[in-house]
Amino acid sequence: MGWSSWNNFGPDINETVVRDTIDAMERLGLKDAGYIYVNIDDGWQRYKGSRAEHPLEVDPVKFPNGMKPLADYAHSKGFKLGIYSGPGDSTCAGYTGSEDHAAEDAKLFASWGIDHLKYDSCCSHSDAPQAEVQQVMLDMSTALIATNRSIVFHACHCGWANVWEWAAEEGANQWRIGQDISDDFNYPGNREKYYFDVLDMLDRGNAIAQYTGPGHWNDYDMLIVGLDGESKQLVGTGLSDLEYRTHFSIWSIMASPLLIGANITHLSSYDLATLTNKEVIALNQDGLGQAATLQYSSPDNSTQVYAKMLKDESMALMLLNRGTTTADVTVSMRRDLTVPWDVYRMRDLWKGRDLGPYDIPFTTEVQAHEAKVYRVWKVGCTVGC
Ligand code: GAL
């Protein structure tokens, strides 16, 4: 959990933005809610162009004091600092990359006190041979381990080459399941699918949910909560408050990394309440480390039920309305979720309200593009307990 600079700031990132972000995350209760990583994405490097022609250095105008004091500042406030590079000669935004310099760069990052590396092969490189991508990711993973510093490794390959099938074995802690997210809930048009909206990510992630587990996560991309269609980096026109909440519910129950992408200092109180709902976050951070999976879909796929078990043997449940009109959704423990719970109690995590106990299927009204999220506990059962 943390923040990443890209979705809002793109390459216009600097020391002041990072410090202000750290201060605001502390002040606004985001640190207390668990958002610890402050990740600087592409654009911190001094040179644009090829690594063969330029060294990898910090841009002295954007970061006049260098990275080490910034990492020290982050650490002094209880945060961790992340940075970005890629295995190419240059990065996606055209800055010098780490090609042929993995060991040297890993040492440099460790010497600064870096805690997280997003190592990005670039979404436009879908045609890179898989064996080559696997090798360069392994090179960096090995180099990071050799530094003896604990650095979270994001092997970013934009969902190409079935990265989820091999990245964990190479030591990656997270990998993107697709290209960049757009600031849309369910974009109606056709962008040749370069960008994925919220529902696209859900469908992609649900199909590969089994690859998520403790320490190695399907990454649904940085959160768009609070961008409000104003990002210069992302396409998309923004979501309603409720849709952003649904987006956050999905990322939480699917156990995606939660990296806020908005300008922290501009978040509305509604968006802050969304991002700091501790009971929803608890589903994301649960010790079993599972992603929920689709349990039931209505014939027209407009309403869906997702669920996963949690470490304390309760269940996380999400009732999603993808459609455009309010709908009733019914869930039966035995029929839909195949748990032998005849009597159960629930808590509505967005309303903060306890419900039940019930011994009948549960029915509720779900608004268009709303996700209702519950935690469910067994109270009793008669058969197959
Ligand atoms: C893309 C990546 C984005 C961002 C960008 C930086 O490949 O998907 O999240 O990191 O590169 O140039």
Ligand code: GAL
Contents of the next structure:
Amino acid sequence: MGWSSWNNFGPDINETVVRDTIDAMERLGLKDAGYIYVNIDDGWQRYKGSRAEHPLEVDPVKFPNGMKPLADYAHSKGFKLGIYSGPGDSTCAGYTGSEDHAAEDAKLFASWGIDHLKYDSCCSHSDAPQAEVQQVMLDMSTALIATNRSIVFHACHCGWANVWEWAAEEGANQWRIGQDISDDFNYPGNREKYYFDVLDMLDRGNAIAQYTGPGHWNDYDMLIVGLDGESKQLVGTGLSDLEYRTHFSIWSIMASPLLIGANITHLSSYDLATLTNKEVIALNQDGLGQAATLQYSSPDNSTQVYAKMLKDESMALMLLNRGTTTADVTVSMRRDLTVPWDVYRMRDLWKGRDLGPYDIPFTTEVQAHEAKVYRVWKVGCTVGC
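Got the form predicted in complex with the ligand; any chance of the form predicted on its own too?
There are no partners or other molecules in what follows, just the one chain.
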């Protein structure tokens, strides 16, 4: 959980923005809600162009004090600092990359006090054979381990090369399951799929949910809550407040990393209420580390039920309306969720309201593009429950 600079600022990132973000995250209660990582994406480097021609250095204009004092400042406030590089000669934004310098750069990042590395092979190795992608990711993973510093390793390959099948074995802690997210809930046109909307990511993640687990996560991409169509980098016209809340519900129940992509200082009170709902965040941070999976879909796929078990033996439940009109959604413990709970109680996590107990299927009204999220506990069950 944390924040990443790219969606809002792109390569126009600097020390003042990062320090202001740290201060705002502390002031607005985001740190208390669990958002700890402050990740600087592409654009911090001094040089554009090839690594063969330029060393990897911090831009002295954007970051006049260097990275070590900035990491020290983050740590003094209870945060962790992340940085970006890639295995190519240059990065996606054209800055100096880490090609053939993984060990050297890992030592450099560790010396600065870096806590998270996004290692982006999307531009340099998009068409490379899977074996080559695996090798460059393994090179950096091995180099990071050799520093003896605890650094989260994000193997970013935009869902290519079946990254979810092998990245955890190479020591990656997270990997992107698709290409960049757009600031759309469900884009109606035929845009070339370089960008995936919220429902695209949900469908991709549901198909590979088994690869998520403690310490290694399917990454649905940065959160778009609060962007409101104003991103400098992403396409899209923005979501409604309700759609942003649904987006956050999906990322939470699917156990995706929660990295805010908006300008923290521009978040509305509704955005903050969405991002700091501790009961919804608890589903994301649950110790079992499971991702919810699709349990039931209506014949036209307009309404769906997702669920997962939690460490305390309760259940996380999401009722999603993908359609354009309000619908009644019914969920049966036996039919849809295949648990023999004869009597159960629920808590609506967005309304903060306890419900039940029930001994019949549960029915509720769900607005268009809304996700209702519940925690469910058994009260009574058949033998063998």
